[in-house]
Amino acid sequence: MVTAAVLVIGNEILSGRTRDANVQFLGAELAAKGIVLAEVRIVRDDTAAIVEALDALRARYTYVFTSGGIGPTHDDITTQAVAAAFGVPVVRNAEAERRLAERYGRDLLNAARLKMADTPEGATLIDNVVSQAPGFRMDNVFVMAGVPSILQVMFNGIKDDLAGGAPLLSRSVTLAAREGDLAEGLTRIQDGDSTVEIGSYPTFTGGRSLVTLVARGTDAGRVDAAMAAIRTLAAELDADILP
């Protein structure tokens, strides 16, 4: 199984001032590549916290994707933290500097903007066609911007280089039922095939209790079999299946 983690970096996410949109995008894109997003962490703009999280995640998962903290301001410390995690110095990347000079012009390429040309020694650049300030890769860690539109173009530029597995398939059905009435039967279905993940998501709409059941897996036959078992369970419980 090819696995991944996302490390979201930024005080603004934890404070609630900024809503994260990157995890949803990455989760969907990775699933399409057959890469299981197994963990998401959010940490403050704190070097020790970033290093601790990176050391744990990069040892545990095939890939780690970070978002945030590579801009020009004083609290953008992700580059320094990644360098510390890998035990290498931060250096001025000549190609990154060239791209920024082309974007801003030498006259406007001040110290703050030049900070975005710094990478850990040995890093490989990740292209940014929006603003030219690149992300970078260190081993299995991909360091990207926090701005969703930029992170998306960065990821689109690297996704073909990722080794994936079989794409994750999904089937769903919504029942007019209470989750507690389904629990025993769903446990039986889940125990019958550990390769298929069964998710249960209750809502209360229009005065009715509804449950959307989702079966996920990489084998279409097994996913379809699990969904068939769910429909059989619904019939046994006289639970209406919503169109």
The other form holds:
There are 2 protein chains.
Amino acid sequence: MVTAAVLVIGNEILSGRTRDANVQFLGAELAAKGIVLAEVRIVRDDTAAIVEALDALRARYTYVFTSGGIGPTHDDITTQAVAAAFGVPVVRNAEAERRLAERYGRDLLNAARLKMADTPEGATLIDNVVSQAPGFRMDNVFVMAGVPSILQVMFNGIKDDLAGGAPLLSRSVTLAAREGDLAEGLTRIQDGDSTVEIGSYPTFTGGRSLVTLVARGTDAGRVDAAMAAIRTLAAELDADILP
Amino acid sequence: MVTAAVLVIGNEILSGRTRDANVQFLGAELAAKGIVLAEVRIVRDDTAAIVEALDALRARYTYVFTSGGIGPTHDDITTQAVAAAFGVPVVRNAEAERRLAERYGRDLLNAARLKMADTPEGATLIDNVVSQAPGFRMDNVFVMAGVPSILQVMFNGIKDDLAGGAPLLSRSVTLAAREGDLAEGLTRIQDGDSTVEIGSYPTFTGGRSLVTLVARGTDAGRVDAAMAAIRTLAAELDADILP
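Given the form predicted alone, state the structure of the form predicted together with a further copy of the same chain.
Complete assembly follows, chain above in first position.
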């Protein structure tokens, strides 16, 4: 099984100022490649916290994707922290400097911007077609920007390099029903095939109880069979299926 | 310093199906109470993963808030996992059962719904004025629903019981500028007062580079002084301040 973790770095997420968007993007992209996103951690802009989380995650999962903290300002400390985790120095990457010089011109390429050309020694660059300042890869760790539009182009540039597993297929249906009425039948369906993961997600919309049921697995026939069983259950319970 | 962690439990967040909303809500609420949200973990619906994360977080932070996995279906395993982490059995809570019986009537209170009356031995209930099925507290761990509207009423019911710190004040300003031009001046301002945390958050909107600068601290005079220094920097650099 190919697994992954995401490490989100940023006080702005933890303070509630910003609602993270990168976990959802990466979760969906990884699932489509058959890579199981098994864990996410969100830590503050603090070197020790970043190093500790990174070391725990990179030892355990096939891939680690980080978001945030690679810009030019004082609170951007991810590069230093990744270098510390790998026990290597931070060095100026000539190719990254060339790209930044091309974007900004030598006049505007001040010390702060040049910081974005620094990587841990041994890193390879991740392209940034939006604003040039690259991300980088160290071993199984992919270091990307926090701004969602930039993280997305960075990920799109690397995703073909990732070893995927069997793509995770997902089917869902939404019923006008209450979870408590479905639960016994769902347990029976789940117990009948442990290779398909049945998820049950209630919402309350306009005073109406809805439940979205999701079947996920790598075998299309088994996923479809689980969905058929869910539809039969809905019919038995006289629960409307939403269009 | 009063600290907290959030543990989000749910495959639907990790698969990208659902975008988490609870971290932002809790982050903002905790900051307003002077509690530093220091870490978030998101784990799958897996007992071992929940227990491991919970044990790590509850040992390290003043409070831990969990979201998700306390409903009636087979994939709701948080209560069992919390009991396992604390080394206590799961028991039927008579008051929780009374509330569920009042809501559903004895006829509809089937085995699945009764599962929502189970808590780890020694837990105290967290009220749920939306749908009655309670959350619970074990020691420094607060176990809440994943549905945002329910998590929010649960948190509102417990927040007065939390020991807060000095409320974290936050001021922000958005400049039409690029981070690389501001970075040197921001470093100077940050170095001038370590009690105020200066955050710099770039966005690219309609082809325009904007930077939101946030000053956070517990001393209003120092936060205001940092913001004044940021405004002076903006003026020096001829950067427009957005209304």
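Throughout, rigid core stands for the largest set of C-alpha atoms superposing within 1.5 Å between the two forms. Numbering follows the first chain given and starts at 1. Please read these numbers as outputs of a predicted model, since none were measured by experiment.
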Quick check on residue 229: with the core superposed, does its CA move 2 angstroms or more between these two forms? yes
Does residue 29 show a Cα shift reaching 2 Å between these two forms after rigid-core superposition? no
Once both forms share the same rigid core frame, by what distance in Å has the CA of residue 193 shifted between these two forms? 2.5
